[in-house]
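Presented as C-alpha cells, the chain that follows is alone, the form predicted on its own.
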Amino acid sequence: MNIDRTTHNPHLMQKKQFKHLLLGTFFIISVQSNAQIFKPQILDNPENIPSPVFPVPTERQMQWFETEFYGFTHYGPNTFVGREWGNDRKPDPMEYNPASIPDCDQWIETMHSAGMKGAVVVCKHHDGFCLWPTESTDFSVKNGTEIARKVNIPKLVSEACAKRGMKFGAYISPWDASNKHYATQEYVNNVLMKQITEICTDYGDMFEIWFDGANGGGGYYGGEAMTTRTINKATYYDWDNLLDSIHKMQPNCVVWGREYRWCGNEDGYSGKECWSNFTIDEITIEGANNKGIEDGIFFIPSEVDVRTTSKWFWTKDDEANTKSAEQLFRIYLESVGRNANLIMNCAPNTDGIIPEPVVNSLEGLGKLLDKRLKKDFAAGKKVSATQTRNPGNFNASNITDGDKDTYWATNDGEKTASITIDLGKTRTIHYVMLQEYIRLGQRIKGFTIETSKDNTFWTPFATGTTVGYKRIMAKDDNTESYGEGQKARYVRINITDSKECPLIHTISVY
C-alpha cells in the first residue's frame, strides 16, 4: 500500500510546497527576463499603408459616390400651372389635379434606362404643397382633389425604386412660401423639421436628402398679400443638428450641403479641375464649387444637376427643348466624368408619366453609355510602373484587376510616376478612365496620358489636373463629339504632380 506521508506530516508538506513555490516563481523570473530579451518587435504599420491625406470621406460619402448617376422628378402643382417655383400666387391645393394615379413605375424605369442607379423625389417644393399626407401643414394632398389624396408620391417613388433595385432619396425645399410661420421658430421646430422626420421614417432607406439654397423671398405665407421673408440659412436652419438628426434616422444618407455640394451651375458640368475637398466658409468664392478647394479642410464633394429639357417642371411647350442622347451623353462626361455625381431631372407631365421625347432621349443615353464605356480593353491587363511602393500590396497589377480595394501605390514622397497598361493588341481608343483611391484622400495634381503602338514612339493623348473619385478623358479632353479616336496597343499614365504618394486602384481604357 503506499501512502503519500506529506497528508500525514504537515511539515513534509510545507517543505514540498515551499520547493514547488521556489521553482514556479525561478520559472516566472526565467520567463520574463527572456520576454525582455526576446521581445518580438511590434511594427505600428506593419502593411505599409500610406497615411491619408486629409480630408476623408466618410463611409456614407463613399456608398454615395459609387451610385453616381441618378433622376430627379420635378411633380407638383407646378406641374398644373405652368411654373417653375409657384411662390407667386395664393396657395390653392386644388391646383394640384392629377386625372389618374402618377405611373411611378415608369418614371423609374426610364430612368433606370439611362443606366441611373437612383432616384430623388421632390416631396416639398418651394411653393410648400406637400406631395404625402403631411401631419406638419394643410397644404398638402390630403385637401386636394379626390384623386389627389390617393395619391402618396414619395410612397409610389420609393417601391419603384426597391422594384428596381435603385436607390431612394427626396427633395424637401427648407424655404416655404406659403407657409405662415415661415421664418419663426415654430415653423423649424413644427413644420420643416415634422416633414424630415416623416420622410426619413416612412419610406425605407435613402442615400440622399436634398434642401438647395433658397433663402426665402417672395411670397403669400398664409396671407393674401404677397411679402418678403429672410433668414440667415446657417443660423435659422441650424444645419450641423439638422445633419446630425437625419443620420440618427438615416445612417447611410448624405446631406446636401454639408456631405455634398452644389457644382455652381445647372447646366451639367464641373469644372475640369475638381476637388472633393471645400471649406464651407468659402461658398461665396466664384468658381469655388465649380471647382472645390485645392486645401478645403472638409471633404464636400461635387453634385451637378441638369435639366432633359430647359425647364424643371414639364410644360407641353418644353418638350421641343428636350437634349439629345449626344447631348446627355457630354454632360455625362462633364460630370460624372470629371470626380462629380451626376442627378439628371425627368420631369412628368400632368398625365403622370415622363413624356416621350425625354423617354427616348433617356433610353438612347443608357444606349450610348453601354456602348461608349462598358468594354475595357484594359481589363486583366499587364501593367508596369516606374514606381511602386514597397513593401506591401501595391503592385501596378492592382490597376486593372478589376477590385476597389486594392490600389497601385508609390513609397513616401514620391509624388511623380508613369504606368504603362499593354492592350496586348492594337485598340482604337477613345477613354481613358482614372479612380483614386480617394479613402486615403485626393491626391493628384496633374497627369498626361500617352499612346503608343510599339512601346517606343509616343503620341499626346490627353493632359489633366485632377482625378479623385472618377476622371474620364477624352482625346485632348474634347468632349463635344466622340471622334474617330486613336489607335494604340499601350496606353502611359504620367503622373506629373500629387499632394503626397499617388493611390490609383484603376485605369480604364475604352
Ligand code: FUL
Second form
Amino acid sequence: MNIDRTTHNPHLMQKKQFKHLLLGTFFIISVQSNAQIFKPQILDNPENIPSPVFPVPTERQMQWFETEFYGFTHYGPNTFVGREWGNDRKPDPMEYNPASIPDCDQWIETMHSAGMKGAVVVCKHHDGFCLWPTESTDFSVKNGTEIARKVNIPKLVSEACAKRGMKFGAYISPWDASNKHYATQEYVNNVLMKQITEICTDYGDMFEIWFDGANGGGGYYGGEAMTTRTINKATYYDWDNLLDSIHKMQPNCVVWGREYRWCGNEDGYSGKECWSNFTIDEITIEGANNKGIEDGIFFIPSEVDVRTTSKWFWTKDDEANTKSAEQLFRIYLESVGRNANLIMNCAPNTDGIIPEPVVNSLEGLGKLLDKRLKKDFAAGKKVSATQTRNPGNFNASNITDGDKDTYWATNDGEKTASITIDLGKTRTIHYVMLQEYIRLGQRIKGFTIETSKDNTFWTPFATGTTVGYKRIMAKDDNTESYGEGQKARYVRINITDSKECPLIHTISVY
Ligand code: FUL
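Having seen the form predicted on its own, I'd like the form predicted in complex with beta-L-fucopyranose (FUL) now, please.
After this comes the whole thing, all chains and molecules, with the earlier chain placed first.
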C-alpha cells in the first residue's frame, strides 16, 4: 500500500499541530526580541480569533459529530441460528437462509422515523461470513442459497440510505473466527484489507467504519475448532496503515478506535463529564472510555453503542425485551446529550424486516424527539453577556442566531462569564442545550444554569462540568423522566471554569 503517514494519520497530524504550536510560540518569542528587524505574519490576527486549545477535531470528525444519531444492523447467519457470535460452528454458508430478499428499505425507513441520520451495516461479524459477494474468502453469499446469492446487504442498505439523504457506514469484524489465515500476516494483508477495500470502494460515500475490539481467541479456523489464536490487538491489524488506506478511499470516513472511541459500556450512556480529549493508552486509565481525558492530547470523541432489545442479533424471544420509546429517549439524552454520538441497533429478523415492537419504539422515539427537542424557545431571542471578546464579531447574539459557525467568546484569560437569554415570554422549560465551538477545542470545565420569571430572582436549574459538541441539561441533570419543567422567561448560564476563554455557538431552550 502506498501511504503518506503524515497527511492522513490524525494522530501524527495532531502531534504535528502540537509541534507547530510549540515552534510558533518559540517563533513569537524570538521575533518579539528582534521586533525592529522582522514584521512577523504570525502575530497578525485582525479578526481577533481566539487561539485553539488543543486537541482540535479534523473536518471529518466535525462532520461525524454533526451526524449525532444513527442506526446499526446486526443481521447474518447468527439471525438464523439464534447466536450472538457464531464462532463455535463449522462455517456453513447455507446457514444464512433468507426466504426472500430482505427489505432493507424498511430498515432504513424505520431508522429515519426515529430521527436517525445514517446507518452502519454489519457486513461481516465475528463468524467471518461476508454479506456481499467478496473475492476475499469463499465464506460469503457467493456460495450461499439461491436467494442469498442474489442479496448484497451493503449494496441494498447504501442505496436505501442514499434515497433518504442518510449517511452510510460499515461494520467489519477484524476478528474472524472461521478464516484459516487468522492470526497470520496473510489475513491482515490479503483477507481483511481486501474486504475493507471492497466495502470502501463499491458502495458510495461512507461516514464511519466500525472495527470492534472483540476477540474471543477461539474459532473454527477452517477445521481446527476452538483453537485459541490470540493476537496483539495493538499491533496485529497495523492500524496506522489501515487508517491511511481508508482515508485515501473514503476521505470523510472516521475509523473506530482511532478517530472516535467506544464509550466503555453497551448500556447506552456516556459520562456526565465527557471529554473528547483522549490518549491511545486508555486501557491503563480506569473509566477513561466513558468520560474521556481532560488533558488527553488526541481528539477521539465518544460513541455510545446500544441495543433496542437485549441482544445484537434477533431472536423471537428477545422481542419481548424491546425498550420503550421513553427508555430510548433517555438513552438519547445520556449520549447525544452528553457530548457523544449514538449508534442504536435495529436487528432485522429471519423475514428480513425489523420486527414490529422495535419499529413501534423507534417511531415513538422519533415523535418524542420532535415533541421535546425541536421547538427552540431561544431561537432568535435577545441575549446578553457579562463579557464579550473585543474587538471582533463575538457578540452574545451569535448564540441564538441559528448559525453554528458564529460564536460568542470572551477576551483571552477571562474564564468565567454569565449569559442571559430573554425568551420574550414565560415558558415551561425542560431542557437547556449548550454547544461549544469545538473547532477551537473543548474548553468549558464547569457551568450552572438558573432561570427567572422577572430577571431579578433566580432559581437553580442544573449544574454541569464540561460541554463539548453538545450537552443537553434536564432539570437537575435528571434524565429519568420528562418531569414538570420549570416556568421562566429568562435563562442564565454561568460559566464557572474554562481552560481558556469559553466559546459558545448555540444555546437552545426547550
Ligand atoms: C461487540 C460484539 O462482540 C457484538 O457482537 C456486537 O457486534 C457489538 C456492537 O460489539 O463487541
